[in-house]
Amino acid sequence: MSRQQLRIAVIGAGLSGLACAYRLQQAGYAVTVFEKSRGVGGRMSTRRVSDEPDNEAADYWQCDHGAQYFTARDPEFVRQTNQWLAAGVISVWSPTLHSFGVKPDGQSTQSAGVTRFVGVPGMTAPVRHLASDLSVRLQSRVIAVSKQAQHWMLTIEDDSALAGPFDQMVFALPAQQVNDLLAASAEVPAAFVNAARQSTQQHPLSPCWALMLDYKEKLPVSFDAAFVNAPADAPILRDHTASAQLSWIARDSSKPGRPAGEIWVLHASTAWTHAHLEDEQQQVFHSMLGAFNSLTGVDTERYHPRSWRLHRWRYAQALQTNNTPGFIWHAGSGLGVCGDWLNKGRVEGAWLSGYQLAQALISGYRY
């Protein structure tokens, strides 16, 4: 069967899934992407907020509440980054950086030698650019897959008709969601299930609370972003100090191409999020805001956010990752898995995982 005749389903429209779909379509495959959300991007997300949703003339503010920036080291990803730069969908961000606590190995607050890129006008921009020429079905949550007459069919939530047929299928999802989908599916070969389960159980993604803050005036903070590192011996699950609660803070409005304003984003630490994952939003807001004020020394009497939003990422960060190879592919069943958690984490790892999986399919790689 020629590439033009091969039909491939990609489940998940984050960066990894879209990188895989884009490369496969370039090579001549017929690709359809299925995404449960209203938009593409996954954790490369930008929240656009209006505090007067019924007023068409109301002002909006925006904030990147997932991935904050990315770097490019791998030659293939450097090539992709240069294409995004040429298209005007990313730009270099040169923030004034700070670090609270002891920096772990590999964490740098220095600008020299580190080029940080962000999407313009938001982190979703390069992902949308990839998706612009792809067939993407939004608000289509795949809840099971099955095999009929040697082809894969997808069961979509709230849709009586199966989607398909497809010759091959890619799961571009967080590890836990890959497990859940396989558990609900029929006729998936044991060899693939075992390979996927081994990787997903070894590399689950941790959760993260993300708080977005809109201020009326600029805060008297001397830096644009900061890593927050808890002491290694801190009893972090019980500790309510600022360094135990937060892991990252940034003046999102300091990024290029953003609307005027004073917007900050706070990421809670993994351990603190785990301990407070089911807390009420008001409780999480007050706790994270208090930690932010404590770290920055902001006068709480004078400066208080006029608006805020909170997002709970259940699958935010891969604490441990593979990278040899950075994907799973079972040629016998035509099933594969990609995601940042399989390839070093981070934005570059997500793109590389999807791209490398596509290259494996194109080259006839056999697991």
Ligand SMILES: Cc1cc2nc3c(=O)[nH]c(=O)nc-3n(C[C@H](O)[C@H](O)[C@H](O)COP(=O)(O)OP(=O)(O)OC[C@H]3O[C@@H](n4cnc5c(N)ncnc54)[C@H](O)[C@@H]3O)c2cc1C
Contents of the next structure:
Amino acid sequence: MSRQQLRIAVIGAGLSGLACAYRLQQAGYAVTVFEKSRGVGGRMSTRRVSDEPDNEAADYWQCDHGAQYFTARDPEFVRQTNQWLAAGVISVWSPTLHSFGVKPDGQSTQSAGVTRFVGVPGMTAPVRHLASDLSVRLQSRVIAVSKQAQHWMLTIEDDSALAGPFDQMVFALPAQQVNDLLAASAEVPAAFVNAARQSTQQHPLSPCWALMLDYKEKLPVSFDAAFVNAPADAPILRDHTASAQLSWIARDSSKPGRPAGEIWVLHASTAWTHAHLEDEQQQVFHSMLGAFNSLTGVDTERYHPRSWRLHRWRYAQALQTNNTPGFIWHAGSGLGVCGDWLNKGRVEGAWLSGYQLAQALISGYRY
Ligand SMILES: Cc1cc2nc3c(=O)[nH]c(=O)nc-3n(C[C@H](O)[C@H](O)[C@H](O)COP(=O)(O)OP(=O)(O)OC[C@H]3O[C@@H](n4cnc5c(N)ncnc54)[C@H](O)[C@@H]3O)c2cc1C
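What does the same protein look like in the form predicted in complex with the ligand, given that the last one was the form predicted alone?
Complete assembly follows, chain above in first position.
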């Protein structure tokens, strides 16, 4: 079988998986993407909140609760970014920025001169654009992979039929979820399992509570977004100061192409999220809102959100570590792994990891 006729399953329709799938399909491979959720995008995610979720014409508000914006430095990703700009699915966001506190290394978090891109009308838009020509099976959680007559087969939750056969397979999932899937799977060669496990254990993703707030009127806050740095000498887990609780706050409605409204998103700090991961939503809401009010000085008598939503990201952000290459490929078994955590974290790293894995397959790279 020529390389171009190979059947490939990509597990995970976040940016890394779709960048990989898109490039492989372009090169003539037969690609099927499996995604557990109802939509694509993974952590590039936009929540749509409506009293009538099935009625497209009903009133709603929306908020990006995962990735907030992205930057583009690598020439290949700059090329992709230019294509998204031309297609109208991303735009430049130039928020009025503020910083609370300083980073532990004393450096500025505001990075003057940086161009920040956002999806339009929501962060999911560029990922949807990539997916539009791909075969993506939504609501298909892969719970195990196995081998049948030299081919890979997938067990999908609530589906009695195995999916396959596939010649090759890519895991485009957060590190911990790669581990879970491998632990539930049989006949995966030890060389691949060991390589994957070593990387996943080195790069666990940290959790993050995200609170989305819908206000009736504009808040008297002079900035659109702020980095929140914890006090350097604070024993963070016991510290209840606002700046130890939050890491980022942003007026989501200040992004281009958003519906009219006054929408804010708050991200809790990693340390605070770890300490409150299993708390009740009401508790988390009150605590994060209190921190927001205290940082911004908003008059709590006058301004109160008319609606809110919380999202608990169990696997949110990877450390910005550098691996070479930023993916795993085991030619002997036809198995690969991509994801932001293998390539410096963040949106650009996720895209590059998936794209570079696809390029490696196309060029016949052996590890
Ligand atoms: C709160 C938060 C804030 C962030 N802020 C920024 C930012 O401002 N800038 C930036 O550049 N980056 C930011 N990031 C990081 C950025 O979102 C990620 O780097 C990027 O989206 C990761 O893409 P990915 O494809 O590697 O993984 P993911 O987006 O996690 O994709 C994995 C996909 O696999 C699916 N999946 C999981 N298990 C299975 C299974 N068993 N079967 C089938 N499908 C499965 C998931 O549903 C998901 O769609 C942020 C992330 C979070 C959570």
